[in-house]
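Okay, so here's just one chain, in structure tokens, the form predicted on its own.
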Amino acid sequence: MGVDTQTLRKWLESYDTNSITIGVVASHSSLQILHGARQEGFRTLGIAVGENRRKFYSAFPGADPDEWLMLENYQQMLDYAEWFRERNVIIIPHGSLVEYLGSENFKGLEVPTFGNRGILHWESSRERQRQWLAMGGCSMPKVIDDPHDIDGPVIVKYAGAKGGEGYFIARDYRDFKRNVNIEQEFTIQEYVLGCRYYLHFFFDPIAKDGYQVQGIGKNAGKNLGRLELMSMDRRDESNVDEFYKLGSLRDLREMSLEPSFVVTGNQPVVIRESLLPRAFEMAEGTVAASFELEENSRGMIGSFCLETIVTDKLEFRVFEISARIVAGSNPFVGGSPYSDINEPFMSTGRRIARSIKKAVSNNCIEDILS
């Protein structure tokens, strides 16, 4: 899955390393990617598509890219292969990216990116998600297989990286039918009560010191690399933080009002410090894990976030994985409490550029690109 190490030697054998410049699809969390890239002394390249979007990012000097590539549509990304090899380009992906070009298209898109595009086809599907979370050592929610069988909340998510959109909450077999759409990938899921906290990790695959992630299976005994937390979010999701106040779900109903879980912003957050250290177990075993995964799997590289409910009882549920940057790191432009204890102002945006600018003096760089 993913690029092979041969053919991404072949691709940096041309590459001037002294002159990489950072490519980003203009979305998402990408003004934090290239103000990031900016900060580490990186040339930047925004990717769009419609001259509105170019137009916006002159609102924030501080992020507007040096260069752009306006297309028709995104899939044109796959032409123009060559023509980012030509300019040095590190694509670096996020779920807008992902969404956008399609994880079958990424996967083949012939350009150096940073991370391991092999650990998408793990993301991609939540039943191999929850092998990969579990391999790791995190409890989830119960899954159910057959609709018949609610019989009590449940959250019905559909595949892919689309903000929450779609979602829906189903209490039987009616409502789930009612409101489903047979037509797309869905999971259900027990529905977890309690605070909805989504953990922004790194792994530096190349770093020595700092948390160490411990190796299991074939790797145990090896120290992986450097284990970090960036930052924390909530979410914004419209409409449903605002039924509370107008009655109960089955009035809602009676109204024709449906709950939407659609994302429209994120709130920073830190959570009680006795929670880290469990924090950080979860995050490391996922680590570990995916070093299993496949033959010769590379495991994680970069940015990932481990999406969990706390309960009343002070356990974590981890019900998603993101294997990449999230936009809930975008509260964090200028660092996070978390953050700001290693290095002030550390964003992952910027943070991700560090992990090239290092790799590339080290040079490693094809030990964290793909």
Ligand code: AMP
The other form holds:
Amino acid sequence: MGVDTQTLRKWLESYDTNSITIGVVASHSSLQILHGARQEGFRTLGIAVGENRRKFYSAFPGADPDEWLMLENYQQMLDYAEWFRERNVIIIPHGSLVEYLGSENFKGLEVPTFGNRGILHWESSRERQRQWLAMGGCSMPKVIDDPHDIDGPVIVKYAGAKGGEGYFIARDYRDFKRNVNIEQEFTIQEYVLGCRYYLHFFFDPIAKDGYQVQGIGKNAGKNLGRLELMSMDRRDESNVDEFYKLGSLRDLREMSLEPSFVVTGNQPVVIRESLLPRAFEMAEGTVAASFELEENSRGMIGSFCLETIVTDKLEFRVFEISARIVAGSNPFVGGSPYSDINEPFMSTGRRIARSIKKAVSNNCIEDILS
Ligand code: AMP
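Next block, the form predicted in complex with adenosine monophosphate (AMP), ref. the form predicted on its own:
To see the whole picture, the full complex is given below, headed by that same chain.
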């Protein structure tokens, strides 16, 4: 079940757009979102399970929500839909919300939500992501369908794995067999050797200026909206990032150690400036393709991230897309080397709030919500 435009319109009819509250689940990128909402003059609501979640926000008065909704479990959010709507709440989704609620529940949450929830269908399967990214002109790591065909380093990824948990590297079929958990659905990808860059973009469908995305397919010839580069990060992954300190992969195997890819933090990075045109080209293609994925697709709205590896041939490989704010934007609460050029102190969280503010003043709030 999803939310259709008519239903969204009906909810919004009863909204007092002069007193919108930005609501967010207290995790992931919530400090940034709450802080950004406050900067743009919105009232804020934190949603949490467990007192310890709530308590630590008092250490950050610049983000501490004006109001809290404390729940027994996150599924209860579904029962509070009317409560949210009575308070003119707009929910800002992030990876933890979708994980806690489950993607089907999230799609059915009867509260106006920033961005396009319809895109989740395309983001939630690796197969569909590939279709989308290929249509957008992105090159991706090769996929190996039959484990017997492994003849060089590959990375094995489990479906729905949280933050890279359980992923492993294999060099041949024997490696694969030794480590695989066949109970779980997995994908085998060519291991791309290079440096990782997680590119945080923002697509504003309302703006008519700046870097305009050119439509493709049925939208050919149309300007679809403005593409902005907000920031870039690289994830810290435990323990692969520190693995080299213990010796070669062979030494480590002798100690029965395998590299793992569990995300523990994020570092700010910038990319060689000459790679930016290609980065924009890929992001533009991805946004343009998002409008062609299905009939009447509302396309990408707001923040998204292309997760890439740049090889020593200076070529990008996109290995994943996230169609919402990513935690990698957290180092940039005070702006980034990219967003500072256009406006200082513009985090992605604040950019989302700004987008809502602008849509309210242009009387087109439904264009950026679902
Ligand atoms: P993902 O869940 O797809 O975001 O992958 C988690 C982590 O695994 C990434 O942050 C990379 O460090 C690593 N990774 C994923 N895909 C590849 C690939 N094809 N080649 C090399 N490393 C990868």
